[in-house]
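Just the one chain here, laid out as structure tokens, in the form predicted alone.
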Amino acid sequence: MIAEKLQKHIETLIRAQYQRIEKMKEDKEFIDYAALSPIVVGLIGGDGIGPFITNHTYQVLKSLLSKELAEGKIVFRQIDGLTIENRAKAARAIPEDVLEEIKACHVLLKGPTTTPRAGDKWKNIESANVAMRRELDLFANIRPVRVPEEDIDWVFYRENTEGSYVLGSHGICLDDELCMDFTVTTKEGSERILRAAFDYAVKSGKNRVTAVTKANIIKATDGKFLELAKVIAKEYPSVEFDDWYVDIMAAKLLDPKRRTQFKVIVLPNLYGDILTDEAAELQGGVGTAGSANLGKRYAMFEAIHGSAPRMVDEGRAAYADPSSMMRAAVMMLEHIGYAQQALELSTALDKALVSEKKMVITGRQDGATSQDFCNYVIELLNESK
């Protein structure tokens, strides 16, 4: 009986693998933002606090694209329906007609999302995230992280929608005594993160690329990945190629003489995930650190952390940071063809969070407020005109 029910769950996953990669190979363009009129940006307040740092990140693209909204080159629309309440209460990941207002934009700018575990008050459902990830296939999630005064400068290409977490809500508990998850790797998924970084890696003049498994141990899909990463190398002679086991590499990252040589770091979805929260630390916490989640067709953009919910709990989501938000907002920008405006926000943002440092926020009432950080990065704007 136990062999019979886990036999029929693996054959549905496999199933559905397979009609994932016919979709993957069948996708070959990529969107053309130049040739849209207007482009539609969706802003996502998400949960907790992420409906105050997303406000506050829209009234620094107000300020700084004033003149591309007057024109109607650029349409920011609010979608409200993302939040933990709603999605509990259709009982999906993201509610259809939320998912068809998602569809209808470009790009999104998107507010940390609440993930129920098992015990919380609300229904364990998928992440939104995952599920967003998978529905729109944003294959590629792009993490930088700078620190110049200690010669950091990475860019993250975690692959999005496979691993782990594609397979995540799909384990089974065989009886009470086992249970079993899954992950997965295709040559597809995998190919094209690795053509990403290695492009990027070209382009950028950061011409080396890392991957990052544990094919030692993990034989089968890291042992894939890595496979096709040593493959493709081959194709881009002028990038140098390397290759480093998770758990070392999470130490390197940590070692002043080693971690310099870093630049472009290409791996697999769960050890992303992981490796660029530690990275982030070292620019000051996930707190400053935006991504990019990018496939063919439309992109999102939002910070690496989570909703905090107990910020709400407690009376203090006035006082988050939404420097993660405004980062984001920087990628978002450039992503659609807007580089100088993306130069003006981010040298704002160092100017704010760096050199100038007039304000601090701390999370509390000691610091600064979202809103007064919103203001000052306004005024550095403006200042800059």
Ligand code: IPM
The other form holds:
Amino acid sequence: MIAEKLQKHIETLIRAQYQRIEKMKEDKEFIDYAALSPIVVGLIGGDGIGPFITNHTYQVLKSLLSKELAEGKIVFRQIDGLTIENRAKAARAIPEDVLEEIKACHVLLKGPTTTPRAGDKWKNIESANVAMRRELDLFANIRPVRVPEEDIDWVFYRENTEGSYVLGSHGICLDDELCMDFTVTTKEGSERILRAAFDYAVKSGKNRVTAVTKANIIKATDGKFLELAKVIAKEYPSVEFDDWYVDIMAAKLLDPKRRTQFKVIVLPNLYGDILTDEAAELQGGVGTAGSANLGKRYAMFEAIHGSAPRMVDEGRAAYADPSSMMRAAVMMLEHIGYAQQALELSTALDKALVSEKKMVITGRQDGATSQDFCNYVIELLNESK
Ligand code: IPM
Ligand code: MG
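Having seen the form predicted alone, please provide the structure of the form predicted in complex with 3-isopropylmalic acid.
Now the full complex is given, and it begins with the chain already shown.
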């Protein structure tokens, strides 16, 4: 009986994964933003502190892109339905109508969304992030971390559609005694993230890629990822390549003598999740870190952190740090071909967060509000004109 249940379950999962592989093989071309007019940017507030920091980032973008907006080259579209209340009510990670609205955009700027777990007041639905990354096939999660005074300049290429995440809601408890989860590595899925990392290493002149796995223990899936990394490294002779296990990598990110050698770091989904929070902490916290989730047709930009329900419960939502979203907005502008505006915004953020620091966000009443910080950034942008 148990064997039968397991067999049926696994067969369904395997079939779906082979279908995904076929789909990945079909999707070859990247969208060309230069050919689009207007570029439609979906603004998703999400929950918790999400609507606050998304709105403040939008205000900054409206000021920065006033010309492009007036000329109709860029259009912003509000998408409101991705709240935990709505998702729980629909018992879907992303309700159908919201997914349709999302898919009608070209790129998305997304606030954090609450991810329930067993025992929460919400139904234990799948994470909206994981669902969106899967539905839009956003395979490359790119997370830069910079601490110039420490000579840290890292760019993480986190695989975003496989690993422990893809079947994270499809594990199985056979009975009260035994539960199993599944981890997936595909050749196609690994190659595309590895190539993205190596291409970036060449294009950026960083010329160094580090793969992170636990291939000595997780032999099939991590083993495959590492084996493919070594094969692809050979296609890029100008790029120095090495590999580390995730445990010692977590330690070495804290070693001032070693860590400056890391440049581009490519890694499976879960390790990317964990190490990027650690890395962001060195930069000033997860509240300062933005990320790009890139696919061939869609791209989504977001903070690397969650919706911080604790901040909302404690009445501190207005004091949340919007700079993670603003950094994500810089990445979005770069991605859609607005390099000049991206540079203007990142320069203003560097000034606000590193050199001037006239307004410091602490996440509490003793710091600046997200709105004050937003106004300060707009002021800096106007000064530089
Ligand atoms: C992240 C977040 C998400 C993840 C959560 C919110 C599902 O931690 O983007 O790193 O685990 O990927
Ligand atoms: Mg995370």
